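First, one chain by itself in structure tokens, the form predicted on its own.
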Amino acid sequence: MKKNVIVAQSGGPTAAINASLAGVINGVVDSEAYDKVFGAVHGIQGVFKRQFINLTQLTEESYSSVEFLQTTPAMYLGSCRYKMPSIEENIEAYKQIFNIFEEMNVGAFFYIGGNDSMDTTAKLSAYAKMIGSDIKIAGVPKTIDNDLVLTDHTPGFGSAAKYIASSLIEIAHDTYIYDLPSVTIVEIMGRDAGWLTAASVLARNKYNRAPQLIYLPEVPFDVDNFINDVKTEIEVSKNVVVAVSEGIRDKDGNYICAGTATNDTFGHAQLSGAGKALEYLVKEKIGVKVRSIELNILQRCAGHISSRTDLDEATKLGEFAVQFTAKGFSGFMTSIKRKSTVPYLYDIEMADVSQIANKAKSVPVEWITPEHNDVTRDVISYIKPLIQGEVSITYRDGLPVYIDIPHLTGMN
């Protein structure tokens, strides 16, 4: 008798995470090892609450439903920010989950998410091994932050990078229209890793140097040096665009922000106002026209400008996860191993999920200029292949059409 599969999504949304979900669905449909695939609504909490959707029906209704899913941003199954306790803290939680797995004849569980999701995946895998369960546990990577280790990059990052670079080009055009000195500060997500802010360098072209200044959280931020950098650039460019990570901090580790940072469920700092703080600083110290822009959640789910490469890779990572579990593997996260950059080639492999959870990949310091105000061409070479290709989106009445989500909106 064939086993069933449960898949869930967790963490922050991206333009590509539903493509990974589509990959899992396709993988199950094409597999001889599995029967149905059920989606847990709102992550691992949906498993506890037995909130499941039969995703196999999407393929039975129309294959176009899965295609819509692939190009729909955010998270079809919803998300959660639930921190799974350790086995020692609450073994009953694990017994409850695996009892539900047994009741539903589950042969494999897939968790699509970032660092905290891989922590849950590692804990479930460890428990399965401890009790001798045959249920396979696998992680499928996603995060716009691109900070997962043991993979060249993560799905979601390429599309977010494409959106950021495109936005910076348009912001640059906006700043050039006036013959007045100005400074535009663009705050970009990135608490500890500056990959997204680094992607702003792709906005530069033969007529545009913006953003002229780029600041990442991997190196200390010096306020005095920043003011001097801006003054120097105003003399050269007149209209200066600055890209800055939300997580920039000084040499003592203090965040540069206008407000007070608070922590989320996982203890991560929730930041606000780095751009605004620098806006006030420029206004006070230099006195030119200045404004700050916070891209915030806009860079996460811009499905209308997602990367074809990003969505294709996300789909394959989901499909390969199913294939690997069908061959008997467990306790892994599918990962991308880059073989070459020009031409861009890669393989999909397995990485030990226990070696991924609670670790973070930063932008290499050698990819940041000694002055700490720009990045090297290594960043361009690394990111450029990931933003290639456009996605065909269906439009109706001039607006993009995405898959219906009545189970999340309550509008049945």
Contents of the next structure:
2 protein chains.
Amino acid sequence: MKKNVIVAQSGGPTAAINASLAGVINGVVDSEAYDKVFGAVHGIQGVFKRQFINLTQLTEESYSSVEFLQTTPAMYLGSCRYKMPSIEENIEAYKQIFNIFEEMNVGAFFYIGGNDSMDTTAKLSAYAKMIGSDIKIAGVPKTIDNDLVLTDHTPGFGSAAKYIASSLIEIAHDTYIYDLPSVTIVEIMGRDAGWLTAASVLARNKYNRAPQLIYLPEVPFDVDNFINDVKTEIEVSKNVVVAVSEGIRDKDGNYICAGTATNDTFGHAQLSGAGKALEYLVKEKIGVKVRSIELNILQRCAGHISSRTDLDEATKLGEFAVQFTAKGFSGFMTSIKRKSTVPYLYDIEMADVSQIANKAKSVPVEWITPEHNDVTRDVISYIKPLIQGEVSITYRDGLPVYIDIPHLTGMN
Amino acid sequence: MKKNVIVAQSGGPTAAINASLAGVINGVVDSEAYDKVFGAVHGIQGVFKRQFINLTQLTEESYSSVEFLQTTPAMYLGSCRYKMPSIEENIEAYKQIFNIFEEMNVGAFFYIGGNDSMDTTAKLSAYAKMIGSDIKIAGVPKTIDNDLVLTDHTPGFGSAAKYIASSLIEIAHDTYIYDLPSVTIVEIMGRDAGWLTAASVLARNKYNRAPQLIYLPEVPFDVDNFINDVKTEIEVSKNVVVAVSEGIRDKDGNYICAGTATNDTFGHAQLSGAGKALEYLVKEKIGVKVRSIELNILQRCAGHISSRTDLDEATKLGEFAVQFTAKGFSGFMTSIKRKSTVPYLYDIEMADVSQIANKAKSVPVEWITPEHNDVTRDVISYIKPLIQGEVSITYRDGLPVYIDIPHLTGMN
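Would you mind giving the form predicted in complex with another copy of the chain, to go alongside the form predicted on its own above?
Time for the whole complex; same chain goes first.
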């Protein structure tokens, strides 16, 4: 009898994580090895609670459902922030999960997520090995932050980068209209890794130097240098756009931000307000017209301007995860190995999932200019292929159509 | 000898104001009455400074330039905030402008803008009449706020409404992922008129009730009622999205944004917006997960998701302005008269430009629910036709291509 498959999603939303889910579904449908694919609602917690959706049914209802799924932002299955305890701490949790797996005749479990989700994947995989279970455990990467190790980049990043660079072009057009000096500060997501902020450099073109200044969290932020940088740029460009990471810190490691820091489940500092803090600084020290813009969650959920390359890669990472487990592999995360930048070519490989959690990939310091206020051409070469191609979104009554999520909204 | 035409843009940017400029250019090219069309850079100030761009040349260079112009956000010619003094205050300013008009053999002047620009248009028109000049003066409306009188709606509003409703759908998908109650407050532009905030209602569909609560500046905002509304909605929807105008005021007329201050890294007292103020309030009074999002200037400059209907109307308003002046009319603003909502039909007419400035059109109070926390179906019927249709944007290297603006950015 063929085995079934369970898939779940976890962590923060991206525009590409449902494309990976579509990839897993397609992979199972195309596979000789597996029968049905069930989706656990709200991550690994959905397994504990036996909250499953029959995703095979989704493909039977209408093929277009899976197409809509591929282009729908955020998580079709919902998410959770639950991190598995260690096996030593709570072996009962593991027994419970694997009992449910056995009960449902599960041959493979796929977890689509970021760093914390790969931690869970690694732990489940270690437990399976420990008890000699034949159930395959695999991770599929996603995170807009692009900070996972052992993969060239992560799904979700390309779409976020495309949104950021496109928005910066539009913001630039908006800022150039007055014959008066102005400073516009755009705060971009990325607590520890500056990849998203770095992507703003792609907005520059033959008529537009904005963003003229780019500050990443990988190097210390110096307030006096910043003010000097802005003053110098106003002389050159008049209308200055500054791209700044939410996570910029001074040389002592203190965040440049407004408000108090609180802690989330995993002990991360909750940040907001680097942009606002710099806005007030420019107002006080330079006195020109200044505005700050927080791109906020639209940078991770603007499905209508996703990168085709990003969604295609996300789908393949899901499909290959199924194929690899069907061949008997377990304990891996599918990953992207770049073979060439021009032309852009890559392979899908497997990375040891136990080597991913609790590590982070930053922007190399040599890709940041010595003045700490810009990035080098390496950044452009690296990110450019990832934002290529547009997604054909269906519009109904003037608005983008995404897949229905009544199981999350409670409306039937 | 055929006369020339001058056109200028003024006020705040929209996604449609360049479409009106394209309309004026097309109108002149198609007209028997006029020869060349010159664009004044930075509004009426560009006339004083004799800063002109030969826009006819733009059409000769490449037809596609005008197509790119139509879909490019913000102002190709730049803007100004200069308001003409009254004729009594400074007749010399008027003499100067009309001397330049005569010098350049100008037969008509077109000003594309909002309330203040129509004030300037009305004054120039009154002066022309006073001195018996044959130069025709006309206004072409734009404003995302949709608050101009004597027109069914204004160009720029439909595209902003489409961006807002689309973003609200994407934000809704983002907020539904966790199995935890949450409140997301989306602050939308419109200090005195709630049209843009009202447009958020279009995001609702069969699986999504968000935004569940909508607060406009036309009616007093009551903090206690708001907290009760949110508490009630959390019970129904779990994940509540609140659309709120930046201009909400209490019953005494005090802005809700005032009063909440936090300290940033540099010790400044920061005054927060309406969204942030409500975020802190929900955190304090209800204690659930809460986030605020300011849609900010992207709602007026996101050219990649403009409304086709909006850009087409904006273009026609420019074209008709030229045709009306060619027929001898002056002292008008082109305006939209809605003939039917289903199917959507309208005429382009002329409104007396002296009756427009210093008046404002608000959302009718009877289109707001008695509880002051939602809008009626009248709003949906009114706005829905205005967001229909998508604009085919050219993408190059993964990013939207807009018309070059080297004359504004200083890069050649």
